[in-house]
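Single chain ahead, by itself, as structure tokens, in the form predicted alone.
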Amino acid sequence: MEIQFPPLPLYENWGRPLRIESNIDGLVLVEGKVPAGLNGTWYRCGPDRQYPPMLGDDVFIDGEGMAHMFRFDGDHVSYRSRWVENDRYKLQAKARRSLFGRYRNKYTNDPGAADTHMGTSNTNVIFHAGKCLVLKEDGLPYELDPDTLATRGVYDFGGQVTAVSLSAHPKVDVVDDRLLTYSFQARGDATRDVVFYEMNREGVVTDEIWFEAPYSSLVHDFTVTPDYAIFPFFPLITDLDNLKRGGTFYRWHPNEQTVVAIVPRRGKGQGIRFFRGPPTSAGHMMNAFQDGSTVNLDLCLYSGNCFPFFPTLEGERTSMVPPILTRLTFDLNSSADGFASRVLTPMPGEMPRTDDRYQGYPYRNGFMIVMRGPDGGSAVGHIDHATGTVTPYSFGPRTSVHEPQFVPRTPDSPEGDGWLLVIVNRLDANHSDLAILDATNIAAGPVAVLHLPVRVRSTFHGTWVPAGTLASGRYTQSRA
């Protein structure tokens, strides 16, 4: 059967699918020196196209899940990527073709894909409770192999996961060991089911709150805090009719509110509240933490759509707009259910990190892309939030930079001091590198970077897992 994808911006350059699996024993260092001690493996994960898509257009969401992983073992450090080979795939791989249409709208799919389920796992990366898993919101996670990224299966938990899909965004928390994570359209799609899951260290869940969204909307990612999870509900909103009619799976909803939920950890769904705003989306957050009797929300934040691709319930496109890093503030003492909204940086970004060890605590540091230019370069950016002052440093031009990855220097490390690891793409050489840079002084360029002689086409999220870990299950960071 002939393969040939069509002509969209989307495959063009370096958008072009890549389609294939690398093995690569010791990446070539042309410039610096591997920090010593930085042992772990890094694993990342995006889309690709297995084939050319059935209805013949795209957006950069969907595609069949390439997992990826850098493995650092004192100053020699590998790299893998491979397939994961869900139902989707395989069923793909047996047709030699594509068999799913729209992103998410099972009801486009080709008929001999009615009975397999459409997830694409190709948004993150996680390991916990000596589980490699990989993520994507439209399902249950796939186990993977933590050496060589061959696909276990399909992963509830044991069972204890009764939601039809997981976060692609969960927390884990490296220092007390637990996994907090949730499901959005958790009964199915268009559903206003949402599920918050708490695992100890063993995997097993300890606390499980079901409530309902104020309408079926976009919940990417989402925060914690010691006291409570926060939901952030935009009108980007699916409508199971639109669906059959083989519309796409969000429709942008001008008229209404931004809606965030404050929820109560280790409760039963009481004492829930919820915050409206103007409208307005997020695909993520940097970080949230409390404040007294207010709960402080960073995240980087549209003014209107973030996904122009979902049309508004008229099939009109929105215009793209620049993501702002702003701190949103909720009063938990107050009745009124509105919120403050401040601009921490004017410089747009994306892709927002932080010090894991500190998600949902009082931080200085956070990391994050910047300064997306006209030939399609960005850069990665230091924001210190003592002083309100951005720091980016750029690999040069025509290049692009993937989500950065911090890594504490020492597992008990002042926040924010370690490395900052960076999947560079050299836009006209047509290959990426991996550079190490010092996360508290990145202005200083990298400390090292490695050649990689393939093209990592896209990655969206990953995480860094110590070597220790890796080998007992068990992560030991603490907080200073």
Ligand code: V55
Second form
Amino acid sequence: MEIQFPPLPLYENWGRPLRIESNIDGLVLVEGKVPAGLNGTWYRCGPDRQYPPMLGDDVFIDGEGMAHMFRFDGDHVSYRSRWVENDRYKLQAKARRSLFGRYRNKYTNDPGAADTHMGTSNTNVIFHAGKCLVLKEDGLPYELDPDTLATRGVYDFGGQVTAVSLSAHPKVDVVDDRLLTYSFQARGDATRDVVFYEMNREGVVTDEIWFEAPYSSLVHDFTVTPDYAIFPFFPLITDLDNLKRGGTFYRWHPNEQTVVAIVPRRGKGQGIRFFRGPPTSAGHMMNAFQDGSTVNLDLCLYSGNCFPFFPTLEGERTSMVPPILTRLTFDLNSSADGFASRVLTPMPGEMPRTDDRYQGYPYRNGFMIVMRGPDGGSAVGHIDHATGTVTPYSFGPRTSVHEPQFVPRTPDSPEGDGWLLVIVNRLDANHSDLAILDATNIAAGPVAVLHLPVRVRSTFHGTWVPAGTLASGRYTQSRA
Ligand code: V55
Ligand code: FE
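Hand over the structure of the form predicted in complex with ligand V55; the form predicted alone is what we had up.
Next comes the full complex, this chain leading.
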């Protein structure tokens, strides 16, 4: 069959399906010097399109997973990308065409794919307890070979995970070496079951808390503090009858509330507090931390629907609203179920990250993508929560960046003292570069730039794994 991609706006320019597996041993240094001490592997994942979409339409969060890795060995940096060869990928490779229909709607799949999970494995890569796992919230993780990215197979933690899926936004605790994760719609499409799992450094589940969500919705990300797991529910809601009619997986319900569940850890699902506010949405959380009896949640909040391609019940497309980094504050001492909301910076930002040693703890430094300019470009930004100042760094006109990755300078360096890894897209030259910035002074520009002769199609998320952690399977970082 002819391979032709439909003329979707999504496939223009940088979004053009790439479909290339790369292997470059030794990237060319074009600027500066790779800092000593950066030894490890940066894993990332994003969607590509194995074949033209079966139904002609597509959304940017769908598409088959392509895993990427940059391995730093002294000043020798290598790049590799591989398709995630999950069940969906393998069945389609055999058929030489797409067999899965609308995003997450199994009722729209080709009959020949009825017995195959439609998960795309396109969102994130983590490493914990010696396992390299590629994630998408629509299914279970797949294990990858951490050196070659070859797909080993689906992984349910040796049968310990009974949920049908796991989030692509677990928190890897790089200090206490734990994995904190969860599933939503955990007993199948449109179910209200949510489960929180905590795994110890051996990958053994030590905490498992099931509870019921206020409605069956998108729970793309969450946060964990020492005492609580915090789950935001936004009214992008799944309805089984709508799925059976071939509809979209989520629909926007402007008459429902935002609900945030604060779940006590190491419990049995008792004492969960539900806080309520006006309908908003978010994909991504920057961090959360406790302060006495209050809990603060920092997230890139949209004042309406973050995904206009998921319409309302009436089939109407909502308008675009910018993501604004916002702090929600919940008072656990009060019996009221509202919360306070404060804008942290007016500059729109997405794909927030921190020094991961401080996930769940008071912190000063955040990093995100800022300023989606009229030229299609974007910059990397640093926010100093002590001053509220955002410092952007742009790689120049007609460039865009992927989610940045913080790497501590040493395993015990002060919070925010380290490097920032950024994939830079050169939109006209049609290739990417890997830039390394000093995270304490991103305005100074990169300390090193490595040239990629290929384009890296946009990736969602990734993880830095120190070389010692890859070898031992253990995280040994500390908070200063
Ligand atoms: C999001 C991303 C997804 C997805 C659902 O940012 C929600 C939110 C990367 O895929 O499938
Ligand atoms: Fe995400």
